[in-house]
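In C-alpha cells, one chain follows: the form predicted on its own.
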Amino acid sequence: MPEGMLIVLSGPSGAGKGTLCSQLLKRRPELVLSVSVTTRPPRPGEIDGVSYYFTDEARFKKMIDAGEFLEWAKVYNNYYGTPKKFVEEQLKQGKDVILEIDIQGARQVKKNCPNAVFIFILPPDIEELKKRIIKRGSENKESFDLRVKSAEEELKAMYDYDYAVVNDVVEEAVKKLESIILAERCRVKRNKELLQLVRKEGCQS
C-alpha cells in the first residue's frame, strides 16, 4: 500500500485556517486530520478530543520529554504539539493527513518529513484579518495586539511553502486546497507503484 501524504496547513491567526479544514474535510471525508494538543484554554464551543486535546503544561511537557510530539511549539505563551504516532499511523495505512499547525512547527516538519506538501493560507489584508481576531471574541486589547504584530511578521514566512492561498471567499479557497491536493496524489515521486507495474508491463509486451 503507498503511503499516505501529509498535507501542512499553516499562516497567521485570523487566516481562517480552521474554517478551510472543517469545509475541506465535509467535501473530502477521506482525509484526516491531526487533532493537536495544547495548553491554551478552549474557546467557546470548543470540544476536547474534536478541536484539540486540551491539557495542563505539566502534562505538556512530559510528551515532549517522552518524543510523543512530531512537531511542538510555544506560541502566544501556549504550547501547541502534533501527536507523533497518530500521524505515523494513518499515513502508514495510505491516508491523507492534514496538519492545521503554526509556522513554527510547519519548520520542524519540514526538517523531519521534506516530502510533505505545505500550503500557507493569507488573509485578503491585514484589516480583514483584525476583524477576524476580534470577531472570535476570545482575545484581551493585550493578546490581540500580539497576534496582529506577529501576523504581519509571519506573512513572510509564504515563500517557504510549496503554495499560498488567500482566504477570501471560503468555497472558492477550498476548491483549491482540492485542487492542490489531487494535482500533488499525481506527482509522479508519490506513484512509484504504478510506475513500475508500466515498466513490468512494457517488458511483457
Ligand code: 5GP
Given for the second form:
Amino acid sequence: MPEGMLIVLSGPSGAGKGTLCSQLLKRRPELVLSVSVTTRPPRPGEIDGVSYYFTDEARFKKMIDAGEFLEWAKVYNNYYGTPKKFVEEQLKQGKDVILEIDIQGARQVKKNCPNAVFIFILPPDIEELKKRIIKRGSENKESFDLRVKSAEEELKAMYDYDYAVVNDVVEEAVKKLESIILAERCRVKRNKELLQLVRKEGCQS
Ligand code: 5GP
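Now show me the form predicted in complex with guanosine-5'-monophosphate (5GP), since the one above was the form predicted on its own.
Every chain and every other molecule in the complex is listed next, the one we just looked at coming first.
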C-alpha cells in the first residue's frame, strides 16, 4: 500500500488555520488531523484529546527526551509538539495526515520528511488578523501583542513553503486547500506503483 501524504499547514495566529482545517475535514473526511500535545492551558470550549492533548512542562520534556515527537517547538511561551507514533501509523495505513504547526516545527518536518506538502495560510491583511484574534476573545493583552509581533516575522517564512493560501473568504480558501491536496496526490513521485500496474496490464494483453 502506498504511504499517505503529510500536509503541513502554518500561518500566523489569527490567519484562521483552525477554521479552514475543520471545514476541509468536512469536505474530505478521509483526511486525518494530528492532535498536538501542548503545555498551553485550554481555552473555553477546548476538549482534551480533541483540540490538543493538554499537559504540563515536566511531562512534555519527558516526551521530548523519550523521542515521542515528530517535531516540537516553543511558541508564544508554551510548548507544542506532534506525536510521532500516531502520525507514522496513519501514514503507513495510506492516510493523508494534516499537521497544523508553527514555522519552527515545519522546518523540522521539512528536514526529516522532505516529501511533505507545505502550505502557508495568510490573513488578507494585518488589521483583519488583529480583529480575528480579538474576536476569539481568548488572549490577554500580553499574549495579543506577542501574537501580532510574531506575525510579521512568521509571514517572512512563507517563502519556504510550497503554497500560499489567503484566507479571505473561508469557502474559497478551503476550495484552494482541497485543490492543492488533490493535485499533490497526482504527483508522479507519489504514484510509482502505477507504473508497475501499467507494465502488468501490458504483459497480459
Ligand atoms: P494556539 O495556541 O493558537 O492553539 O497555537 C499557537 C501556535 O502553535 C499556532 O501557530 C499553531 O499552529 C502552533 N502549533 C499547534 N500545534 C503545534 C505543534 O504540534 N507543533 C508546533 N511546532 N506548533 C504547533
